[in-house]
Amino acid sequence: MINTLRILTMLAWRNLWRNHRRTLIMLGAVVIGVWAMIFMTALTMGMVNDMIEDSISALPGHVQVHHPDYLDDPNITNLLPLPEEAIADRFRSAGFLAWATRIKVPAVLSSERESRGVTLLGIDPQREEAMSFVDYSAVEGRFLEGPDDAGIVIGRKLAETLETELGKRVVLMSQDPDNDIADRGFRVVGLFSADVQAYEEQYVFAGKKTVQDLLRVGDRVTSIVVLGDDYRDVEPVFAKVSALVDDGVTVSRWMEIDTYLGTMLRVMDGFVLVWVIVIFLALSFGLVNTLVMAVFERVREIGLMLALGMKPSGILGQIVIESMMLLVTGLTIGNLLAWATIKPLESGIDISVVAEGMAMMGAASVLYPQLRFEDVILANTVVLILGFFASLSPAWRASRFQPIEAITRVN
């Protein structure tokens, strides 16, 4: 059996290179197709990965705990029932990568010239540094120094919109649990930048204790946010958080909070498979044509081998092996070419010329291609499986030749 396979492999390799030009053209098509599959997949998954990670850093965290009504109505009245100290006692030794409590409510920020609706985040800056989309060290001025910091940090874009600047005073207004207006003057102590420019206009940061005093909520918070190891696998974190809290609260995964991103992740994972299949279907016409022409040129030779005792299964195997050799060679070169073109780009591709359009999608102005091992394996597996089935038709045709008719056939 092994000896027969070795002979068929040797014959297939020699037959593959009988017509160098045709084989090289088909090989080039396979290489370009494989490169396109992997390269475009890397670009797409890089964009999706950046969008999700940026959004998770603005949520933040992979799992959140809220009052049951909070996600539908993010009002200060929908506070968590547990006081902050009781939450800390439960979560302090749970072993999470990072976790924090916060207050997140709608507010209005006013300068002496303009007003804008914003999302107010009352945070403990030390606890949220590992989760935040803000690079503390890159903030102009300074970031918050603690939960009782009296300053406010806003985005550069929001500062431009409000026509204010570092060191200026602004007025923050929101509602307390009694639906009364709670307002206070803050000095702008920092201006942050974000990969997604929309975040610079949407979010403002203040100390959590300062916001609690402003809104008169004592030591209560609206959210517990927990960061896990992998945004694609949040179930272990979800189960652990669910075990730590009472039944009167809602524990949510990030894809349940931001359904748009959750749906996008599922769609893009499916897109990879569809993209690979579409590209190969285009290649399959050339592959089948190459094999049919190769069989047509060797009709007499195939008839002679059948007359000398080779079984039809041997002819079928020889043609299939020929196809697999062509595909494996093309896959190898295509994979190496994809790796060589993607690796230098992993430091980022500047697409700031379309930054506004990318921001509307929630994407940054720098694209980081992501070459995932599982995507490469998927592309190679699909090509080999579909290539095998595509080669069966000409191979089956060749194995059905009658020896005498094939030998005496006039091409």
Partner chain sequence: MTAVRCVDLCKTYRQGDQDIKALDHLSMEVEEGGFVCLSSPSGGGKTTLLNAIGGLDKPDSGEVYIAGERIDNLSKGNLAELRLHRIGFVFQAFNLIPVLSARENVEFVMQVQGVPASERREKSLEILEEVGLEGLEDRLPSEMSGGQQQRVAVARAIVSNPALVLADEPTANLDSKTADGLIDLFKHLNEHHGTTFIIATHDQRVMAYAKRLVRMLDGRIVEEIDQNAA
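Numbering follows the first chain given and starts at 1. Just so it is clear, the structure is predicted and the values come from calculations on it, not from any experiment. Here the rigid core means the biggest group of C-alpha atoms that line up within 1.5 Å when the two forms are laid on top of each other. First, how it differs from the form predicted together with its partner chain.
After superposing the rigid core, the C-alpha of residue 314 moves by 2 Å or more between these two forms.
Moving on from the form predicted alone, please list the structure of the form predicted together with its partner chain.
Here you get just the chain by itself.
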């Protein structure tokens, strides 16, 4: 068996290089195909990763805890039943990467000229720094200094819309739990920028304690937000958070809070597979053609091998091994080429010329290709498995030759 495999492998390798020009052309096609699979997947996954991380940083966190009705109706009446101190007691020593409590309610922000509906975030800035989409150090003016900060931080775009600026006063209006109007004047202490322009228009930040006082909710909050290590693997964090809270609240994964985002991730994962398969299908025509030609040119010697006592399965094996050798060589070079082209680009590709379009999709203007081990494995596995099946047809035909007809055939 090993002897047969050895001779089959030797024959396959030597036959591969018999028509080296044809083999090199096919090898080139496999290399470019594999490179395209991995490179485009890295760009796609980089963009998706960027969009999802940006979106998660706006939620923020991978797992959140709310009142059971809050996600359907995010208003101040749907507060968590636990006081802040009780939450802190449970979460403090749980070992999360980051966690915070916050108030997130709809509000209206008015300058002396314009009014806009916004999402008010009452936060403890120190606790949220690790998971926020705002780079505190890049804020024009300053970011909030604590939960009892009396200032407000708004996005640059919103400031433009409201025709206000740093240092000016604005009025924030929302409702308290008794459905009475709660409003108060704030001085704009900071203007933040975000990769996604929509965030600059939607979110305004104020100190959590200040917002609790404004909305007359005491030490209650609307949400607990918890950050895990990997947005693709939220189950460990979800289980841990679920164990820490009572039955009367809802624990949600990020993809349940932002279902569009969760669906997009699944669609993009599926898209990668489709992309890889489509490229392979294009490749497979060349592969099958190469093998058919190789078999056609060797009818007599295949007949000879059968006549000398090689079993049809040996002939089939030889053609399949030949195909696998071509693919493995192409995959190796293609993988290295993809790695060599993606690595230098990992610091980011400037796509600011299409920034507006990207912003509409919720993506930033710098694209960071992401070379993921599992995507490389996926591309390699698809090529090898489908390549195996594509080579079966010519290999099967070769193995069915009648020895004497094959030997006497005149090419």
